[in-house]
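Coming up is one lone chain in structure tokens, specifically the form predicted alone.
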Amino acid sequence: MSHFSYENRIWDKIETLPQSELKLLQVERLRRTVERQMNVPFYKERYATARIAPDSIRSLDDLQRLPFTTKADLRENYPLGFLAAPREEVVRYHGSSGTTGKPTIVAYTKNDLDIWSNLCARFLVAGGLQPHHTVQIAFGYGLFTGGFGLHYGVEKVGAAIIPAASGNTKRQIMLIQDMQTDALVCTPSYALAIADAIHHEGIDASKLSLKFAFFGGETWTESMREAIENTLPIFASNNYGLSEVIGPGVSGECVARTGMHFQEDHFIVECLDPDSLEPVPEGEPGELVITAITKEATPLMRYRTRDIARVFGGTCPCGRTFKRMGRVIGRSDDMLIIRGVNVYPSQIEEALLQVEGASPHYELELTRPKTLDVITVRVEITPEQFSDKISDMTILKERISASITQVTGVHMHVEILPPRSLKRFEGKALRINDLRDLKIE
């Protein structure tokens, strides 16, 4: 992507702050956050037990003395047990999807919303967005933070917005064509569904006006990025966030695509071993633990995200000095342990996309017919490679199986399916169907 220039792609000069100055800012903001959290019974009790006061926070090393916060803590204090600001100062509520129970509710003051939109503007500009562009947002609008976070970030940049929301793929394509959309915002799996529909309808993707895409909301691989960019004429950037902390805007890629830049002036990020909760060496995978140091309404201390990724430093070619993260490899609570081997769904996706003829559309089924776990991988074959010759399909199936075994270290059953036979997702892709009976007798 050598045609991109780094010039004018830094939204806020603080993104180039030297690490020595950044640490001083983080300590001051951490101290103020602990002071604000004294309004939250959960933290007030734990700080009292540990004899922690705001003025005892003198360096980032003091972070180790502070308590972790988990999603279970948020659910136990539903809906507003973590509210640190007077309710009359709250101007917005968002929350998680609540697919496994009640949603985790997070609140925002007016200042929180200003910060949030500014953080989203940072990674949008870093990824190529400019004021003269038109952006089509195909995220859901509602409690989910993705739609509104990106919406206000785009507005902050000054670009035009088409708030298409998720779903109705035919209308999405019509709007892309008729409105000359420059940038697409959605999940990567929905981008695949749009690309698939464009191809199916015989539309020449090279004639589309699309130039950029900003993907988030789910784990995806570099191979999937290549598959999307080979189908749509876009430069796809990755961004990361979670509703409990603020939403999208925690980190995002620049045009150099050397990792996602953390917004370290607003978040302190740790990368810890999920079992020992000790720091992992730089560049090694660990669980991201995030402290929000400027959030007013619901500031969380050392929030355990369960997301596994690598964190590393060093100045990027773009000039930003903040730490970066690699792709989310998976979640510590989504990791599959198959016959003693740790497997993340993203590894299976990576293996599939290494085989010519395998598409990015797949699903996993877990069963335990006797005492051993069995994974069946169902994957669509691309229209170009699909054949009614059994011998051709057998060879392709064997190549897919070998690739999966090589990447994961586990043999899995493979079923190959005709093109467009699996469900397409408008939001986060649901790829795992766990049919195992894991109840303890």
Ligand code: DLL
Second form
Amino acid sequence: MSHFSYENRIWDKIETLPQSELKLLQVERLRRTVERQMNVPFYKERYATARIAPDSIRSLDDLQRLPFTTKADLRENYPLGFLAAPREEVVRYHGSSGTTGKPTIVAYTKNDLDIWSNLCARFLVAGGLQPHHTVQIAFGYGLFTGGFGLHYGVEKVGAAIIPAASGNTKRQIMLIQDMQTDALVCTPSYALAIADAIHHEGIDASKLSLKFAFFGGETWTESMREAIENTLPIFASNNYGLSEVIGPGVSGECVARTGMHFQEDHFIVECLDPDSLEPVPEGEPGELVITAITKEATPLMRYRTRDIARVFGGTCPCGRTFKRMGRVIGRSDDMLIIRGVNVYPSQIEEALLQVEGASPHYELELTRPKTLDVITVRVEITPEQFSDKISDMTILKERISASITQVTGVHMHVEILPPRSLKRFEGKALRINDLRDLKIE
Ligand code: DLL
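Having seen the form predicted alone, I'd like the form predicted together with this ligand now, please.
The next block holds the full complex; its first chain is the one shown before.
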């Protein structure tokens, strides 16, 4: 069977459930979730104030009456204020590392873990994984949901796991070669770092056994996918999730790569205007707001993800019927407002990668020398294009600058750097260095 055929790519028959039946299932599960959330003081109080009883949930329109949950709510109720199950039923904790101090803790019952591994199995199979494959998991194993989430998903599929964890790039490459790894699981930026090291070591990437990759955990662009697929012999698919909701497994691409299929039998997804909190028209970008309708330990109601993406329906050649999301364009808190123009870092990535000679290794620095924000884009030039001829480099820099202005509508300072001069990332990339609070005069 070719990697790209749709045969045997559905893990769970329910993924092809007609939308009309799905809606009935969602309402029933939403009602049960509200019932369960009565165990959580945060929700119990809000439901009492709004006079919401589980039995009053009769259609998906009732969702509008239900309250939102934010990251701040989770912080205020740290660590286990959102626990809806008795503590003795909890079998696992995970968390997201916040930028400020304490992580957000999420809990799982045995049933939650079982559902989670099935959800990961769904997107793995959808993206090409088969039981005879060997999968190298180069995500961190720990509080972060990437490592363990994917681990149990791969195990469910029945493929062999190399739990390499993130980091130690030389050893990753050795394992890929010696173990004949078929599929790589990590963040796209770590894949880029691995690809770069393979190239640097003079290894012929086309001779590697790699065939697939499952990337997620951070924003990346279509151009980044091309850049990685041009250096590694892989078919890379995208998967999305967040620890507050479950971890990886909220949505993922099939081999058609026409958007990430939401696992709508477990999550209700809304796409809202982040300011008015009203739904945006179908297909327009908005903030994803997700309700977990089967989670037992920490089921969140209308969780505001801050992730901006498009959500759309329609049939996919793979046969799945659930709604899909486009790539995450950015997080509403990552959006830069430069001289009145909204810019997401992903647009800058897209613009850079349109220029031959610009590598996917870049960083953005934000300063505010007077009253206006300034972005400096630092980008490595590819080894093939890098030269010590100043005129060549000036032309390249001008091309990059023009591409950025064209895509974003904003002029940015560009600095070009020799190959391998920027930091590489083993997990989620940190490409924005915000110095604006330092008030550089
Ligand atoms: O990153 C869960 C995950 C792990 C998903 C591995 C996929 C693979 P958190 O650490 O809680 O959980 O971070 C969640 O990461 O709100 C998005 O902003 C971002 N994110 C996750 N997947 C994608 C993706 C995991 N495919 C946050 N594209 C989310 C863009 C993503 N952003």
